[in-house]
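As a starting point, one isolated chain is supplied in structure tokens, in the form predicted alone.
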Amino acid sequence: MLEGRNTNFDAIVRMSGQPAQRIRFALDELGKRRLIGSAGENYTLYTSALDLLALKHYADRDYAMALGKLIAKGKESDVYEVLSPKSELFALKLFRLGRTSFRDVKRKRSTSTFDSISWVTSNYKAARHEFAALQMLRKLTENVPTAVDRDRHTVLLHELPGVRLSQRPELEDPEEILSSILQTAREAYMVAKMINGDLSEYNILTDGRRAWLIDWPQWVGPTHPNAGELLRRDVFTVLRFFVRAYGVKVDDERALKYVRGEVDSLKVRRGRSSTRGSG
């Protein structure tokens, strides 16, 4: 009832169906714990309170028994390890689109779906957007995370092994990894009609043998006004990284045509023998 907006005390009492004195005590206790803020008789939940509500959702469904280490902290989300009662490992992604760093990304998307709405609403929408995207993509490829559940501004994923490609780990077959990444982008574009829109070495995980394309909250369709530009940027960003880090080369325009389905094959070649990029 407080999520993303100020809510008057009288409205909270009406919606809760609880005695006013009990509500006043509860609000005071939440305020002491810095879970809500208040201005006079108006109250708003802080992000930490939303995090706890989401964790309760997953705990109630036996997905979460303990919150583990911070796996990743990005420009638009935090990802924590979660342990289930069955000792399963999950990755809990909590969207943080209100961060200053994300606003720069947002300004680059002229038709952003996040304009003119609160950051809380934006986080909820991003979680829904990514959850739906991963469900669609998972039907096509195993090279994306498996989305298990969603609540509020969070998405629960099966934890994946490996590290971000930006760390330049040693790859068993860099040419094959690059081909796999471009094939996944091709399947997303041609079948699911999806463009990641922010693809780079920072949102690709690898265990050295295979790769997974993560982070899909900003995806757009081929009819988006900037679709061509975004797809080109996705492809060229990945290609530049592989040349720089692993000496693996693909013709830029042919790779773009491959992802768009205009050619059926790639010509991936190696420029040097090392499988690890320099600093």
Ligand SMILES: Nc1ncnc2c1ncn2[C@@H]1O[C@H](COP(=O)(O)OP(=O)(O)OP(=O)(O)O)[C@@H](O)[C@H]1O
Second form
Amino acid sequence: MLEGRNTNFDAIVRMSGQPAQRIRFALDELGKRRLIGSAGENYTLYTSALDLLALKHYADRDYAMALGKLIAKGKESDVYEVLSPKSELFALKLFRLGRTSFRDVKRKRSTSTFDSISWVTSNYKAARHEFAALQMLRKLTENVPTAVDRDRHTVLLHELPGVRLSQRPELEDPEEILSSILQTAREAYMVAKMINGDLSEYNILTDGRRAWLIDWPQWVGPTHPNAGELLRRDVFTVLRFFVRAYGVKVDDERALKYVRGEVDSLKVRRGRSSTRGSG
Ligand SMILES: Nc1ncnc2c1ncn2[C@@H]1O[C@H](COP(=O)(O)OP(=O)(O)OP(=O)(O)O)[C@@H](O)[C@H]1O
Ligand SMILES: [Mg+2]
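Form predicted together with the ligand structure, per the form predicted alone context:
First the chain shown before, then all remaining chains and molecules of the complex.
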């Protein structure tokens, strides 16, 4: 069956090379498991089927042996823990862009070709975009997740320890962590020519000693029409959070210049003595 497209019964039989009766049975079974939908003789794969195909891809490559807990359910993705046969832990990010509107399509029992094509296009593209970004970034810095593989609307990452910075965990050295975040943004910008575009305390993970910048599918290059504004927002969002949560202050404009490579050092100041967020 074609991903994101309605596929006619006769075409499925032709593509499979199997007897029509057998295909009819298989389609009925897949329908009962809510993996495919149909409108007359046209069939379409649901997201759940694409999820399974991606899992099969990772299992076939010996990356996945068991699916673990749901780590996070966001607006734009679901992230599951995955265990490999070598007992490595991965984070499997399944893109869910347009989740709500696609659900509506399903609820109305329509198999609108346009909607599922655009779902496949945007989610597959997000996965490709994030995978390519992480591969590039990982050559420059260890402060981003390692992307192991990708398939369809998913990317497989090494699971990182820690929590989101938004939870305001105790940090060993908040100034040092802020410096390392800005330095990572600087390397991304100056060397990889990448601006995250959605950087915030929600897209930074930390174990208290190190910080990782995650969530890159929306990255843009410096020639993007909004590049300047996006970089400024990324930097200022992080700075505002560090003042609020840890009392750590850097001059805004200087930090922006630092990330752009216009100055070579930062002056990080401690505003108050606590190393802990005050909630
Ligand atoms: N490599 C990883 N290791 C551990 N946890 C991860 C990893 N990548 C993502 N997560 C978890 O999944 C959450 C969502 O990931 P991410 O920010 O990449 O997706 P998102 O689509 O932006 O989700 P949201 O809509 O919640 O922002 C993260 O906040 C984090 O808790
Ligand atoms: Mg996120």
